[in-house]
Amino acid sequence: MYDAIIIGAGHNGLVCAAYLAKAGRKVLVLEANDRVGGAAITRSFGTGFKVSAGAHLINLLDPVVIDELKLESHGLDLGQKTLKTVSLSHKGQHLVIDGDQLTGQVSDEDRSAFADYKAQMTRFSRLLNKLHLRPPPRLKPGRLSDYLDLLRVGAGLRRLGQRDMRDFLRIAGINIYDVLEEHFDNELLKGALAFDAVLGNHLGPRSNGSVLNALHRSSGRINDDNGTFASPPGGVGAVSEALAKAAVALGAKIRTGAPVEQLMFNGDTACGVRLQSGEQIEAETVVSNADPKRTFLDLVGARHLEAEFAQSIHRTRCSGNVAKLHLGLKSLPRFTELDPTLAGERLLIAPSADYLDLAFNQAKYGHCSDHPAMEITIPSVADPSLADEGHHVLSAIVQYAPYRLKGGWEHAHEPFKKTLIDQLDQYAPGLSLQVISSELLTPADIEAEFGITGGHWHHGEMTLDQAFMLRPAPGAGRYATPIDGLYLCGAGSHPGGGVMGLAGRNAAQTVLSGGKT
């Protein structure tokens, strides 16, 4: 008999387990796969190459989680903490973004405007970060604490000052395209900033809500600076390993290779789980790190839910739109006119906001983008252990690749991979001739390998109607659910996707308070 069972050893599940164990609870984490981390793992592909299977950079892991769980004492090393962003031009006229500084063919007006834009977006992002550190306010306040939650939100907005508060309320719900057009002329700059507003979601730069997504992605504080990226040695899987060590050190037990088939009930209250092996394990509380659809429609079953709530979960949008490309290369690729010292930085193929918009147009109708956008890293530049001596590994997040592809992925998989390698060849001539091993993970592959419904990295779209107290749906927006004894702690809950850990932390606090935070 356990105090709590955590379903899924993804990073949020491990964080939740660590906090519950730290509070003295007897905790068991059950993971279906043979290793911890969910999609945040480092694994081999081909021969002699290792890569971060899902996310390959860290930009949202919160310092509060790092400090409270003493993750550095358990081996956490974020490595390069201030990666530059290079917006690539196939003509070699690249733009480098380093904090609030720009290097490249940029006008003085754009340089000045970018410094002001960066400063204001940082203020907005820090406001969002404060909201992420607590469960979202209730839709229907009833207790004093509920009203205090709402007052904190209002006070945070008011402290921005009149001008920033007005600007925040004006742009938070609109599209990034219009905001960038107000500020900048440089197309490479607008493309890079728009990319961060759509990455991971079914959004184009002209989609309302893309500004909110941009703020979410820059709300993390790496090196106490918002909007920066880190590349951990050993890949992102090393972060998950540190979280697992912290949880175990605090007293949690982790079992891998233990897929959960269904929740068990005592009347209408969750009282444990049944594994696919038939083993039954009892617990006072069950916390699911699985995505909301898998949790409620598969592990719970619609028969245990009220019809209205079941329908709201069924309507949750969680069809992925991102693929992941891994290449094992004979040598370091040479991008046209790019200083070789920048090869280990964050490289983007997003030459303009219009380019992204055209790429999204195809995805809207169920087609892969002929000219997709990419976030590229070559982590073996800083960490040679990821490839055999002299070789390199390239990892690229690819937008757009719809889960519901017309005609299916069976026949489109290899042609799309070729499209991606050909596109990389335009920016790094001869790269295709260096490829030793290659792997493409489509949303369908991500669903199959990691058990994420729709292959959506964030367990659901990051949009206004699926954010804050509405994430994943009314009635389950504060980690507690309509099922007594069942809680959520994954990316399908507030504050959403990214290797952040705050959903797990907030969920643990909710469990410890009996669901009354």
Ligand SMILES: Cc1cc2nc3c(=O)[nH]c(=O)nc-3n(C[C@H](O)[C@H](O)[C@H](O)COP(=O)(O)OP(=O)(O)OC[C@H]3O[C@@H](n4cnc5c(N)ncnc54)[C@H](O)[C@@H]3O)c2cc1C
Second form
Amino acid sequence: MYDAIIIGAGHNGLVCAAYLAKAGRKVLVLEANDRVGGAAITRSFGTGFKVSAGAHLINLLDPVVIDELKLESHGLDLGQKTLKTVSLSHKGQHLVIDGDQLTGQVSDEDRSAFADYKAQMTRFSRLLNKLHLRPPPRLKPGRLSDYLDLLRVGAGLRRLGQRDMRDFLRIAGINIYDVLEEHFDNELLKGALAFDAVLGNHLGPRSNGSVLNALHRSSGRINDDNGTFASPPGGVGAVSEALAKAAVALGAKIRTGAPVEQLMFNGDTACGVRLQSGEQIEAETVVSNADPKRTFLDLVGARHLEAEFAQSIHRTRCSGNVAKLHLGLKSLPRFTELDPTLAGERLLIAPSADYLDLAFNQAKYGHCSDHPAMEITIPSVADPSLADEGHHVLSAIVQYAPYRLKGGWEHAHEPFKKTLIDQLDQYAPGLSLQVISSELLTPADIEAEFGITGGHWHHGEMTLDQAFMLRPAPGAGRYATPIDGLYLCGAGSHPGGGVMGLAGRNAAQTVLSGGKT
Amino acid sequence: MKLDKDHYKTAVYPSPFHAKTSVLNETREFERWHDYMSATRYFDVSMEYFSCRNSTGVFDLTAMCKYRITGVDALDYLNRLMTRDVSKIKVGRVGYGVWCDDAGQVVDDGTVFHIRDGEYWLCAQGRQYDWLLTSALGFDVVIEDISHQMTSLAVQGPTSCATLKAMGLAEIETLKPFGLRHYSIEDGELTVSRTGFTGDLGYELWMKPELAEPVWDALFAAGRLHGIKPMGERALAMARLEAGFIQAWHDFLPADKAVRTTHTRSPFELDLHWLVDFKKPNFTGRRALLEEKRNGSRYRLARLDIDGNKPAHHAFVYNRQNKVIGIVTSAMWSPSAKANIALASLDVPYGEPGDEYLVEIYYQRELAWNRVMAPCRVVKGAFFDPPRKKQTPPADC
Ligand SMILES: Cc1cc2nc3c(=O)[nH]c(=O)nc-3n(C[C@H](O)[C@H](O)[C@H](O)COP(=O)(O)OP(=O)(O)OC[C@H]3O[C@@H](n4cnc5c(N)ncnc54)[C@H](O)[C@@H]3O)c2cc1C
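Please supply the coordinates for the form predicted together with this ligand, as a counterpart to the form predicted on its own shown previously.
First the chain shown before, then all remaining chains and molecules of the complex.
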């Protein structure tokens, strides 16, 4: 019998498995797909192309996890350098963001405002990161440890100093559009910064809560730099492979192609799982890396939950709004007036905050954007092994593409792909003629391929109502759930999505300390 | 349910029995109870009360909230909703129960009728449709609010069986407490259950509104020689307190209506331990109730027998050290028990049967206020519990 079964070998499931195994627990990871990594995988598409099919850049993977699991000794490689961000202009007057430096047609005021802005956001993000490294404080009064947790949050805020604390409290809940208007004039800059504030969520730049998402996205650091991006050789799947190696080396067992159908109960306590194949496997503890809705409404079943809790899970918002475009190209595309040495960087199509807002307007009413925002990477520039000789692979995150598209995705799939390629062609004329293979993953496809309800980047919106101890819902905000023996460890739990590893780490610590809700 | 397009113009309806009750109501006193006019009294509260203790009293139950639950998961659904084991309520039986929120606090109490194979009715004093739908996620059930499609009468008292028998309900005397049976009447169905809110021999009749008047006429014709009388809300309230039954908004605050979590009550705190079945692996409130069982409750429901004859409405209860230990939630002078009785909610650990306390009673005499500190004792069981309540067949049938 196993001490713990982990449902899902997403990166968080693997992290959780590694920590549990490290503590001497007998762990079995059961993954539905035939490879590990969840939404952090590298796989082939088209003829001879390989791509990071879900996540394609690393910006949140926590150094604590890298360190504690000695991931580098298991092959973790985040690449030679971090990426610059290029905010593309289709006229060719691009803006390059490198750390706190700007290159392009930018005023001195914007330059210095950006350095200040970036520094302040970094201070805020680091505070957030401290909160990410432990289970969120409980809301229930009564326990000393919870008061201490709350005090720690308060003390962290105070330590920011009076000016920062006021600013933090003022902006944390509001929208990025207004904040950017206060600081900057440059449209390309505002577009790029607003993009990071809405990415992965059903948020427009004028939606409250977008600042929080921006802080979340810059809470990770690579080489001790907040808000930078890495493109690992071999794609993001290589990160998952390293995690799997670490977990296995520590003693965890991983089975792929093993979809779990149902949780098994002994009375009211989870005691194992039944696979779709009918096989039953028992364990002391079950930890779910699947998203909260899948975990509670499918694998557990609403009827095994108490009524109010079942409703609050049912009501969590997790309709994805992001699509993924993969193109196999004959040669390296030429973006208008872009220095060719920048082709391998992180390229954004978000020419202004208003552009994003207009794109979001359509999504609000159930349509995909006619002029979507994009985050483009061409990983084959740094890692030619991803495509045949001379060929290139382009991976683009596309926003907005609502999961609940009016009229459904079936007929909209191909026209939307064409819209995207046409749009890229505007920025890189001739690109459409270079396409050998193409693949579009809509949220519906993401749901089908990765088993994520609604195809949501974070397994559920990253907004205040679904953050910290409210993530995914009250009663399950600290990895333990109302069901004894069942824990959550995925992006649907604090601190949320992105390839980060902290949900898996915190969950493991909760399991090890026998934590309750 | 299809609504008339002008439905919003009328908030309160006459009950389907109104043509009958309004003639009998000498006081013309009606009050609003949910969507219906309900008689508070007909001629004299104590006479009406005595009809249900000495002969037969008839109470118009139209405004009770009634829900029909069908579908393959009906039983599983009810078992998850309620704290008791509903599978023990076989076809043709009725069971009392409570349902809780996730925090294990009582939302309401009511009765489950296992009407037919696969069909249950749930009857409650308060509106529960929202709560019932909230609880339905994941179950294959159909939940219908049949409050307006079914109406009912309570026929209570020692001669109630003889009355129904005279009305032509064959073998009604063999119906056991908490049993139910269907009869055909006027081409319609009349469902009779041996249930009630008086703690006496008694029945409840369930029918479509079209049958209301013919049933009333047949009932009163049959009951004429059995002393049948209509009874209003105030008389019923007396009978229920003597029987020791609790009532929402008096003895507990429905959990879904409470703002302050300390103001609600768990089933344990309402002396309903027997309704909580932890053998069921899951029901709403189970986790919290298990924890309460381990760690202890906050309150205890106590039945008080108070010296003197001044009803202890809303009185504080004190221990011998003059410390407030709780409040009276319902009180009256009981004509049948010949005692000054009350239900109280006391702080744990107070309220052991046999304990003696003081209640602070304020009463008016010719507009002047007086106060007594009346000694009282905690007693066990119903204040009035006649053997005829359970007797089958009843003595006169
Ligand atoms: C299109 C897209 C692009 C993204 N880009 C980035 C990016 O560039 N950078 C970044 O940091 N983040 C990105 N993200 C977010 C990131 O990929 C996710 O938040 C993260 O991968 C979630 O990890 P996880 O381990 O919590 O869950 P997942 O990766 O979703 O893993 C859950 C695992 O559970 C398995 N599972 C589910 N149900 C069962 C079952 N019944 N039985 C067995 N196994 C089951 C699934 O197959 C899956 O492997 C992106 C997300 C999307 C959708």
